[in-house]
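A lone chain, given as structure tokens: the form predicted alone.
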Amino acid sequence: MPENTETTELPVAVIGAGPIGLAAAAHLIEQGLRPVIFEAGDTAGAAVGKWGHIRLFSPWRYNIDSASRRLLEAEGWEEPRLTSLPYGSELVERYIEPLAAVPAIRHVLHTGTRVISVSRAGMDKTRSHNREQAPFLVRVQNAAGATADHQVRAVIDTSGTWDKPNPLGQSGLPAPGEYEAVEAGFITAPLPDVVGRARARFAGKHVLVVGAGHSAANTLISLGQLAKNEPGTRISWAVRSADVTRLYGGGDLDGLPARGQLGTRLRQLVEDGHIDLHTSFTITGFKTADTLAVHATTGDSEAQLEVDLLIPATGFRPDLDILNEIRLEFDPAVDAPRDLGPLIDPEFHSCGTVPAHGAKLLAHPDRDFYIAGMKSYGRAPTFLLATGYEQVRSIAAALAGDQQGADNLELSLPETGVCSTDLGGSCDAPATDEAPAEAACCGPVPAEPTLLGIPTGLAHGRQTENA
């Protein structure tokens, strides 16, 4: 279908100003396209700042996008030592903030501006006639509640999943009383800085951690450190599985020493009685009073825990409500674009086994609409930062009419083991300055590499009805 000349003169909307969103803008600029960036937070990289106390286990050389680097270097930016491991706060201060300050980015970045809906101008989801020629309509809301509509030629949604943690109840649903417990302050945000900024909130309290991924392991280790110095601090850990042996990894026999170290430390905290472990623990409800009553089933019996605070470590999922008027096509299992879903299903794939992919796999029925970054992975936790950079490079090329460039995927990642559900994805092998990781991972880890990853033992690939 021929392009609408008036539409092609419009900017491309980028939703989210994290590292992937800013990379999308940088690649659009290199392609001669005009981005407009909407960031809900007060600053670029606002979500990363919320876990600034966490150290990435991928060194700097894997965390910098190529087009973003070129923009930064033109402004005299000095790159960090590429083999060092940045904290989240360093990623913001030394990379995201300087990139957001580059004039070509700064002039098109709207912070404190939340996208509340995306549609096609003049038509809802049901209208088909001349749909591809109609511009997109992006409705935004500022901190004061005022709304505005922007017409754009294309949309790249890189808004991530940080603001939508998975519920704590069974069957993927919130437990009765969960919303009330959150509102009352008993349930915290994921990955709180329990030994730093939030220390006073957790010191001397009975804290329950729910979940069995890297986030849970990292938080439990930190709480163990807090309990050593703050009398009266109690730690409980609840998991749905009946046996946590596999969560501890291989210990000294583990081929990845840092991973084995984490499992050994976590096991020791449990065996020494510093962490009270509850297995087969399925939360069925919450009741709030002076403390939080956590009701659960444990096999054939019922249980109740009285705690002061609960830290969720159950992963994240995408917020798709703002896209209700866009024609989308998702994989039914992981809420990723249909063709991408089978390639990233965490039951079958690890960080390194997910192939490079770009605009073709990320496309939806509404032409020129893309979801990229962690949000494109839906509920799958296998996302890599470098993969997101390649996604938006390919998308920018496609939007510029360079189909060959869009199809020429340039990323090659080795298989590195399973991923977990920290901030929406991380490999299980942390890097050190002496032995940098060979995979470009975007996942958090405390200052001491403490990561837990357990291979599934399953063949890589999902059986389909036609297989």
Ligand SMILES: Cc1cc2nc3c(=O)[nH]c(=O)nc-3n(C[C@H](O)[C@H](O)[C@H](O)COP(=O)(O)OP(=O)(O)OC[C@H]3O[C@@H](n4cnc5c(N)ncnc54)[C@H](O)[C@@H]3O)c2cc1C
Second form
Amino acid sequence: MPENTETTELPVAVIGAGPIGLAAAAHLIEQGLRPVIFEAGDTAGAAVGKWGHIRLFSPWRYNIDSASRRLLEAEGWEEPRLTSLPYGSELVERYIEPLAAVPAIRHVLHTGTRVISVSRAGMDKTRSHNREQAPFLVRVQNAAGATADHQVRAVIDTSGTWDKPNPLGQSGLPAPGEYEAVEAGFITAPLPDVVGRARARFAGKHVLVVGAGHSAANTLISLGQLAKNEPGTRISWAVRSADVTRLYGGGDLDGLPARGQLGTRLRQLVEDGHIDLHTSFTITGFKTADTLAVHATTGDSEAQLEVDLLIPATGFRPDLDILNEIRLEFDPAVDAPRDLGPLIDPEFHSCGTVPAHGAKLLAHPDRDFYIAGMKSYGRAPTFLLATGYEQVRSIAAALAGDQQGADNLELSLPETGVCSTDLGGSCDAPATDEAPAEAACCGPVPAEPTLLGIPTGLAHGRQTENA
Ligand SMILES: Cc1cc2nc3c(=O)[nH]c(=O)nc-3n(C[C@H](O)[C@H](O)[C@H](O)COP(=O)(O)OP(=O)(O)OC[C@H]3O[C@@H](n4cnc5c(N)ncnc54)[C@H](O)[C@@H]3O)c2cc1C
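Could you drop in the structure for the form predicted in complex with the ligand? We only have the form predicted alone so far.
Zooming out: every chain and molecule, the one shown earlier first.
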């Protein structure tokens, strides 16, 4: 905790009013701390609203935070049926919006306010003297471009990753011609509503979906629906891997049946010939004319696809630019907090489950600064709301000085059913005293106080994992 009394009286900044940011605020309020929430969008839940037409694969039971529920219930909120699966739009309308309207939250929520940088007041990253006593400085910008500085005692960055989709080219970089193809409107935003709002744009077109995962599956299944009713609609799907078995997910073995069914339906569409699947497809460039020419290598040969539209489903990465002046320590591969990275690295973990973790695991060298929610997973795609709710409960307790509460972690997540894959390392991160084998793998996570982490060196380079 900051030792300076004036600093401890300052609010705690929460960046982003998504479900996890609002949960952070609710837990801070319960702990007697004062949050101030900055949200770039016009309303809370702005990012979820962009994929409002997508149905969540986790039922309401897993999507409601405990402290948020208590705030809502005090206002007479009607709980949704816990076993039903909401659309993103329902998550916003039935949970996020009512939560943002609770007076304790509403009075501290600044919408239309984007955080553009975070620093320590009066010192840059290189200054160490009295650093921990200095409050944080959060610089925000409104839609008109006006900036303002806020001093706060701590920062919880829950700004998600929605605004930063991964590029389509190889090596993690945009392919030649990619910017031009975006500018010309050939490459769309992720997860467009192809059977709803954006139907006219996709009907009767040859559409290429690039990438794997749930976003790709959702988009391809919707395109399959569109193609049934709109003659001339053609669907291609390109993935980098050679074998798609894993992309179809855990099917019946998935602890969240809706998530398992996505893969099963996708497999059916491919096997029935409604989707042309291109494996080992690495994009090397784009040429725009009347259509979009997508150039790629496919193993030893070269390929070219002519399409009308391309929908990227290549995942997201965190915006770390706003945190340039903060002392951070990341896992070098995943861009997640150092000790979280090895537990969620998609190259080694196909599971959605993760050991319960909180303030200790999420801490950075700049004390009282945390990244939580979707953004805490960096480039890893398996984040679940329930994980984030436990993260921010623990962080709020730590900021309030309740170390025992912060360490007393509890999280029970459904499994994906694809935990034992042929990756040779999916759930086999080495067990340690701090991360027992069961927790490091995909079994139900024990509800007990756990200090998590894998010894430095082993985890960072992953060098001995499969040796
Ligand atoms: C299509 C899809 C389906 C998903 N389905 C599920 C599911 O079924 N179950 C599940 O548990 N999880 C699911 N997830 C994963 C995850 O739970 C969600 O992405 C969730 O919205 C993450 O919450 P968050 O609060 O961390 O981030 P977000 O919901 O992305 O919220 C971040 C907020 O920060 C704001 N923001 C961004 N930058 C700034 C800035 N610089 N300054 C101020 N504000 C900023 C954004 O406008 C946004 O409102 C899904 C994700 C996607 C994309």
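For clarity, a rigid core is taken as the largest C-alpha set superposing within 1.5 Å between two forms. Everything quoted here is computed from the prediction, not taken from an experiment. Positions refer to the first chain, counted from 1.
Once both forms are overlaid on the rigid core, the distance between the two CA positions of Gln268 between the two forms is 2 angstroms or more.
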